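In C-alpha cells, one chain follows: the form predicted on its own.
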Amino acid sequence: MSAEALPKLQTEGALPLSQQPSAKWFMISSVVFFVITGLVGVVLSLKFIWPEFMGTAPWLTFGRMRPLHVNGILFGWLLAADIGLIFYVVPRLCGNRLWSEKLGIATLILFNLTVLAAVYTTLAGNTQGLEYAELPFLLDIGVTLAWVMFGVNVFMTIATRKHQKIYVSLWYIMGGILWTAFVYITGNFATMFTSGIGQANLNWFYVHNAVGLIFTPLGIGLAYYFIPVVSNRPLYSHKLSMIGFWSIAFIYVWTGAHHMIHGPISQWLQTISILFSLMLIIPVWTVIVNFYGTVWGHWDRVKQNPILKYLMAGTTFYLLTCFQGPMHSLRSVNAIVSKTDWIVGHAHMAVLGAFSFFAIAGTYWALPKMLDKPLHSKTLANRSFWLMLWGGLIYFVSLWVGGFMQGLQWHDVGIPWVDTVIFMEPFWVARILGGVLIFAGIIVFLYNVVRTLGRPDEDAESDTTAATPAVS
C-alpha cells in the first residue's frame, strides 16, 4: 500500500506556532477546568456513600454539584480542549494561519466567562432543570455566540486555505461545527417552548446527540489527525474515512429516542431509534478499522509512546461505547439497564475513556509543539495514562455490573426499592476508588502541562515532525 503525504504546512507568512495564543490558551484553560470539575466528580462519588459529606449547605448538595460536574466536564474541559486543538490542527492542514487570532482570543474570553458564570448559576440553583441543558437563557446565548465566532474563524481559515486537498479531519470538524449549532440550539432553546412528551423527546435528542453529534465528530476528527502524525504512519484508508463521515451524518440524528424506549412515546419512533442505533455499526466500523489499521504491525510504537497509548486506548473505549449503545437500545436489554448505573458507566466511558483520552493525547502533543519545547516528562505522561486507564476500568466495570444487577432487582417485585440502594453500596465504593485514581491521573496531567509551560527555552526542541498526516 503506497503512502501519499498530504502537503506540509507552509509557514511562510504564517504566525509561528508559539504566537498562536488562542489555541494555546484554550488548551490551558481547559486543563484547569478539567481539574476543578474532576474534583467535583470525586466529591459527588463520596456523597453516594456519605450524603452529608461537606455539609448540607444548599450549594454543596448533590443536586447542585452534579450539573456543575456534567457541564464543567462537557464544556469547560472537553469542548474547550477540542476548540484549542482545532485551532492548532486546522491551520496545519490548510497551509495558512488561523483566519483571525483576535477573533480567537475574543472567543476564548466569551467562552470562559460563560463557563465561569455557569459555575455560579448551577451552584446557586438557577437552572432550566433539563438534563445537559441546565444553563440559563442568557448563558445559552453566550455559548451560542462563542460557537458562531469559533465556526466563522474555522470556516474562513478553510476557505482561504493554500492546500486544495481537504483531509478527513477537516470534514469531521466542519460537520461537527454545523451539527453542534443545530443540536445545542434545539436542546437549549427549542425545549423552552415545548412541554410534556415533546419537551422530553427534544431533551433526549439533545442529551444523546451532545455526545453523538458534538463530541464524536470533533473527537474523531482530531484522532484522524493525531494517530497518523504521532505514529508516523500513513492513514490506513482515506476512502473508508469518508464513508464513516457521511454515514454518521445521516444515521446519528435519529438515535436519541432510544433513551425513552418503554416510555410514553410512539412505537414507531422507538423502533426507528433502535434501527438507526444498530446502523451505527457502519461509521463505527470505519473508524475502528482505520485507527487500528494505521498502527497495525507497529504496536511497539504504542508501547513506547504515552501519547499513542492514549489514542489507541481511546479507540478501544470508543469501540466498547459504540457496542454498548446499540445493544442497550434493544427493548429487552433496555428494560433492564435503562435508568440504572449501567448508563452512568456507559456515559463516563464515552466522555472520559474515548473523547477525553483523545483530547489529552492532543494536548500532550500540540502544546509542546506550539511552545517549541519538549514535553516535560514522558514518564509522567505514562503515569497519568495508567492512573486514568485503571481508574476508568474500575469505575466503568463496577457500574456496568452493579447497574445490570440493579435493573434485575427492580424487576423483582419482592425486593423493596430501598434494598436495591443498599445493594449498590460496594459498587459505589469501587466507583470512589476509580474516581480517585482518575483524578490522580488528571493532577499528573496538569503538573506535566504546567512544567512544560515553564520549561526553560534552552531545553527546547525544534518541531521537526511532519505537520500533516499521510494517507493511503
Given for the second form:
Amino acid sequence: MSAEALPKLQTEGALPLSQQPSAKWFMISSVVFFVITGLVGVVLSLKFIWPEFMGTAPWLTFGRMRPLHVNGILFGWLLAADIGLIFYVVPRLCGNRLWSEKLGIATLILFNLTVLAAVYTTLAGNTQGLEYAELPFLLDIGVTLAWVMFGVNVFMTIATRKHQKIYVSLWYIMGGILWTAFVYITGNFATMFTSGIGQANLNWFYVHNAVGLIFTPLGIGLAYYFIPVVSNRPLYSHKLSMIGFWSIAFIYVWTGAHHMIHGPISQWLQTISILFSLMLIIPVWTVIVNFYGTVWGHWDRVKQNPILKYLMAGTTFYLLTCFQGPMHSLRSVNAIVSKTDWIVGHAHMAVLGAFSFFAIAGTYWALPKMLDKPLHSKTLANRSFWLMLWGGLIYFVSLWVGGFMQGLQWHDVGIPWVDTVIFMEPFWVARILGGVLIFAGIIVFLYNVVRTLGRPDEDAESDTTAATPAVS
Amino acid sequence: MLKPLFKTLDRNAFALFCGALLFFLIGGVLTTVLPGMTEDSWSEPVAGLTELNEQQMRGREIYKREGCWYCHTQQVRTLVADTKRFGWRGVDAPISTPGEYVHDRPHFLGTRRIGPDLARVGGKYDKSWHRTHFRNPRDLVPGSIMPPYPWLLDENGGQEFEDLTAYIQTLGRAVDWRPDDDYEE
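Please show me the structure of the same protein in the form predicted together with the partner chain, now that we have looked at it in the form predicted on its own.
Let's see the whole complex now, leading with the same chain.
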C-alpha cells in the first residue's frame, strides 16, 4: 500500500494564516457552549436519582432540559467546533486563504444568534416535537442559511485552491457539507408535510444521518488531517481512504429505519436498514486501519502528546461505536437493547468519545497555531484527556450494563415496570460520577483554552526569537 | 478501468461533488421518497380512528411541550414482551399498526422508555388517578422517577391537566381492544 504524504505547506503552516477570525471565534464560541450544555447534562443525570431536583419550575424539568442538552451539544458545541476547524483546515489543504473572512464572521454571528435563541425556545417548551428537530421553524431557517453561507465559503476556497490534488479530508468535508444540507432540510422541513409513520420515517432518516452524514464525515475529515499532521507521519493508505469515502457515501443513508425495528413500519424497510447497517463495517474499518496504520510503530508519540491521545482514543471509540451500531440493528439484539439506556451509552460514545474527542484535539492544535502562541499547558491538556476518558468509560459502561439488564427484565413480564426503574439506580449513580468527571475535563479544556488566548505576547516573541537563528 | 475515474475524482472537485451527491441520493430516494409513494398503509386510518377534538388537541400540544415523549414511547412492537407488558387486567395489548398514527403530527413513537409505553394507556386509569399522579408520581408509584407537574393542576384552574388527561385517555382507543369495554373515565 502506498503511503501518502501531506503536501509540505500544509503541515508547516507556512502561510500567513495567523489572522483567521472566523475559525478562531467559531472555536471559542463552541467551547463556551460545550461547558454550558455539558453542565445541563450533569443536571439531567441528577434528575434520575432525585426526580424533583431543580424541577420546581416548568423550564427546568426533564422534558425541557433534555433537548437543550442534546441540541446544545450537537449544534452549539460540536457542529460549531467542526465549522471552526474546517475554516482552519481547508485553506491549509488548498494552499490559499479562506475565500471570505467577512462571510465567515457573518456566518458566526447568524449561527450563534440562532443557537442562543434556541436555548430560549427550548426551555420555553417551544418545540416541533421531533428528535434533533426541536428548533422552531424560524430557527431552522437560521441554521440552514448559516449552513449555506458556510458551504459557499468552503466550496469557493476549494474552487480557488493552489494545490490541484484534493486531499481526503476535503472529500469528506465537501461530502459532509452537501449531505448535511439535504439531511437537515429533510429532517426539519420535509417532515412538516407528513404525519404518522411517513413522518417518523423521515425523522429517523434525519436523526440517523445527522450522526452518520454530518458529524461522521466532518469528524473523519478532520481526523484525516490532524492524525498525520500531529503525529508527523504520512497517511497510511490512499486506496483505503478512497474505499472508505465512497462506501460511506453510498451505504450510510439507507439505515434510518433501523431505529424502528419491530415497530410499526414496513418489514422491507427494516430489513434493508439491517443489511446496510451491517455493511457499514466496510467504511468504518477502512478508516480505522488507515488511522491506526498512520501511527503504527510510533506509539511513543501518542504517549507524549495529549492531542494524539485524543485522536487515537477517538479512533478507538469510533471503531467500538460503529461495531455496536450494526449489532443493535440485528433483530434479536435490538429486542433487548432498543429503548434502554444501552443506546444512550452508545450515543455518548459516538458524540463524546469519537467526534468530540476529534474536535477537542483539533482545537488544542489549531488555536495556538492561529494565535501564534504555544498552548498554555500540556499537563492540563493531558489532565483533561484522562478526566474525559475515565469519565466517558464509566458513563458508557454503566449504561451498557444497566441498560442491557433492564432490557432483559422487560422481557420478564412478571417484573413490574417501576422495579426495573429502581433496578437502574446504582447504574445511574455511576453515570453521575462519569458525567461529573467528563464535565471536569471540559472545564480543564476551557481553562486551558482561555489561558492560551490570554497568554501575553512576550511568550510568542521569545518563541520567535528562539526560532529565528534556525531560520537564518 | 476504475483507475482513471478515481484519478479524476482526486483532482476534480466538481466531479467529486456530483459523485457524492449521486451516491447519497440513490439510498435517500429509495428509503424516503419511494416508500412515501408505495406504502399505502401509512396513510390509511384504522377503522376506529377519529381526529382529536379541540381539547384533546390542546392536550397533545402539552404532551409535546413538556417532552413526555422523551420518556414514553407510543408503540407496541411485534414482541411478546410488549404485548404482555403493556396490556392490562389480563388482556394483551394489540400490536401497533401504521394506520393508528395517520393523524399524528408530530408523531410520538419515541426512542427511550424511561417510563412505560403509553400507546394503550387510554382508559387504564381514571382522572383522579392522573390528578394524583401528575401532582406527585411517587404518591402512587414509589420509586418512580417521573417529574411532578403541579403547575398543570394549579394554574388556570387546572385547565391544562384537563386537556392533557383528555388526550391521554384517547391513546389506543381507536383499536377498541377491551373485550369488556372496561375503560376508565
